[in-house]
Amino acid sequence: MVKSTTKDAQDLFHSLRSAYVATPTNLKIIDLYVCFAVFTALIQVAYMALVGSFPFNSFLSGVLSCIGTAVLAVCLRIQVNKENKEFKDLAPERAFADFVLCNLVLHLVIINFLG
């Protein structure tokens, strides 16, 4: 059995970073949005753990809104990616319109859940 070393981890991170440099800017912006949504959900979970979850519907609504938005943004990233041949006939404008419409439906459900 071969032990992994820090050199292997450094090589892995270096290869990931060098591959990510070639990623188009619009995909990097979507990645940043996904990271922001997940980070916001984690902040809400940490706040709930520290302070408490008295209005539990509010906590669930906030976390589900962040996670749902992140999932929809990942779907947008998959559809907009030029290297993905499965969605080559789908225009980026159509993918963005689907993203906006699904976000609208998601947030209408979240607002309805709040009461």
Contents of the next structure:
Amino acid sequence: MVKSTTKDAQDLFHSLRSAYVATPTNLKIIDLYVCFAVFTALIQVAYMALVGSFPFNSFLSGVLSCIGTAVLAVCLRIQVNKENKEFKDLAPERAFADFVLCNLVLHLVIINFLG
Amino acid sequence: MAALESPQPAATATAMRHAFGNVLSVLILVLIGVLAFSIRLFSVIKYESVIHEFDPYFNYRVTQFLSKNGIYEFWNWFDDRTWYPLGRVIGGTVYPGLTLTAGTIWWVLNSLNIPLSVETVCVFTAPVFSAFASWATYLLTKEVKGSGAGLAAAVLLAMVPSYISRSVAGSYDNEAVAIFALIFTFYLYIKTLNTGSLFYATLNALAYFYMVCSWGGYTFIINLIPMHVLLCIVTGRYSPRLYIAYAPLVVLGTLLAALVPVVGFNAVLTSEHFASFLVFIIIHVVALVYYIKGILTPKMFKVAVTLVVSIGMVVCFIVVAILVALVASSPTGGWSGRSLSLLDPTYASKYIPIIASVSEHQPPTWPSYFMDINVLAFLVPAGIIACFSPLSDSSSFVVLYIVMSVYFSGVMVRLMLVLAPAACIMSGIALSQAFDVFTGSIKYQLGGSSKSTDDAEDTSNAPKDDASAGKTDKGEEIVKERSSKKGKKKEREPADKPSVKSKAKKKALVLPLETSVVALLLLIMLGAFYVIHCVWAAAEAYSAPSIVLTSQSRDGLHVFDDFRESYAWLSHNTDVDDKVASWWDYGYQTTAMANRTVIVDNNTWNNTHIATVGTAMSSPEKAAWEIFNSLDVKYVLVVFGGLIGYPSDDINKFLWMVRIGGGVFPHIKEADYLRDGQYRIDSEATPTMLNCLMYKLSYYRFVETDGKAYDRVRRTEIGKKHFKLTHFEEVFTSHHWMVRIYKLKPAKNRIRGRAKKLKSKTTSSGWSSKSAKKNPWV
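What would the structure be for the form predicted together with the partner chain, given that what you showed me was the form predicted on its own?
Next comes the full complex, and the chain you just saw is listed first.
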């Protein structure tokens, strides 16, 4: 039972990996950026657990900026992905411009809230 | 709209029709804006350009401060002229949207050398923003069903009495701008959902920020949108556009909400926001599942599911357990008092009498639905059915919106206001569909069989629409706008026909010519009734400024301007630093118009302080004097309606004073003031009632008016007619005896021997204190 489960897990892992290798490079860069942002957020949460949550607004703005830019990058990835039928007439430049604008607003708010 | 290639002249003809339609739409929208603005001007015409009610006076005072001192002073303002001796941090406890909006408008106009006073800008802010709100309703309904429905919904919203009641000229309250912000936020959300554009998602977050700045009702948005996202996921309508519409809104919206000082960290710590975080996590899980499903083969996906589900359940269980422990550790489960009273309507009456005492927080009666939304009440079900054919993301959103707002409006009368836009949208959709069917039928019958029957998609609801529409009298806007809208719709239909002809023809529902014509006429008549009702409601029911009262009698119109008379007396005849005590209803007006420090006001943030004033009003003269003296009060103000029959006076509110006071000071018992469970002030009243301060201050010298001391509100002669005041002296009574102001007599310098013995006897029965300075809090 355990052996079949581990074998299944290994099969799953292999197929995931092979499927992922096939994605285009630009999408992989975006995925890397998302992982980096989430990782930074996790580090901040761990730091807060060690040191305490004062000042809370700085902690909130730090974590939410990481999560926010990760979410926006995922939105960009959705819009730029050629396999998405819904966005085929959206120019990737427009998608990137929207991404930059939204990030600008997000970081303006973050700087204000950072304290 | 015409998807096929058409020959050249037909293409230009279509373009001409489109251009004509667009110009007509713009013209109609301008007229709707003018209509929304002018229908709210009745109170300015009938009375004067004055601020109404109680809460708007506070907002007006804050706007005055902002315009005089600038924005930095406003953010850091600590108000020491209210809640004496506690004061109030205005910057941190007020929703700044309304005051900043009006302040900006005033500043812009003044820098353009248009010298409007702050009061004028405040009075007319609400009508201007109601015009904006109708335009926002047009945009929102256009996204759901098309521009015909949009125009219908916009005109309905411009006139709906429920919205008029809170946005007349002079009603300078949060809802004036908040309803516009609400509809605009919903429009941007639907637009993002329909287009999947991140640009609109950013605008959506900014509009949500404006809504958070304006009104505490923003929690409705941040709970409705997650509910809709959950609904879409559960019904299998997940799409990448949903993710783009929701996820950036949560992050950006939470941050922006935390920026507003009133909300602050509540944006992440209170239960009102937890729904959005929960659905945030859920949508990420769902997005991941769809992504993995897309890149794996079905067999491998099954394996993945079984593996992940077993691990995921364990993790989920741990997280949920932690969350539940956190939430359960707070006494209200993390919800605020007002939100809890929305979820459990009996909560406020059991635990927080102040929330229960506000008349706006009572559940509405059935007739008030018909008064406030009139014919929309039975157009809404037709609209709901129209939304289901076809069901799209946006139409499921408006259905959810109307269901939720109907529930909440049933809990609190004040929330009928949130129901109004939803009802207008639904009714606009229903009316537009009905008109489509009727005009289509007429066109078909008149045009002969060569023209194909269009509107094939909306014929399924047509029988229900015209069955219900024809039987009961329904309708909508002014004849001029309606006929021009009908003309525009007729021009759109030929463009539909080529595309419909190419499909397999569905057997469409076409009504006989006479039926359609009669039904159209009936709809127009229904519209006329709606307009008449709205104008009547605006003119008669909702335009009273409540600071000036009028009554018609045989010898003409009587005007009762007692409130402003007494506030003017206060501001001219007392020192600037004198403290005035009254019931909390009049606090805002006293600080704004009389410019005197008050003890409690309408913000009601400190229950104990209000209970202190309530106890003082319910106590005998000496004890009341002690309490007021300890608060440095110089003047006491009571409102009395017995001479002219004004029913909202302090004697009618007195039982609430007793209840609130008794909630904090247990020696005040409500039963002491009731005779056999009945509240009376005549000769059968209890001695506690006849000796309390409120009775004495209201009825002092009342017997001199007509010799019999007949109270017109309670319709009886009062119990104790001839008495003297020992610790207070009367300094002012207004013209119709509506406002009476008393001054605290200074403490006696010497106490004679016999009075000393009497004094010690009364203290031992009342307050237990041995020292000369009595501490009423022991």
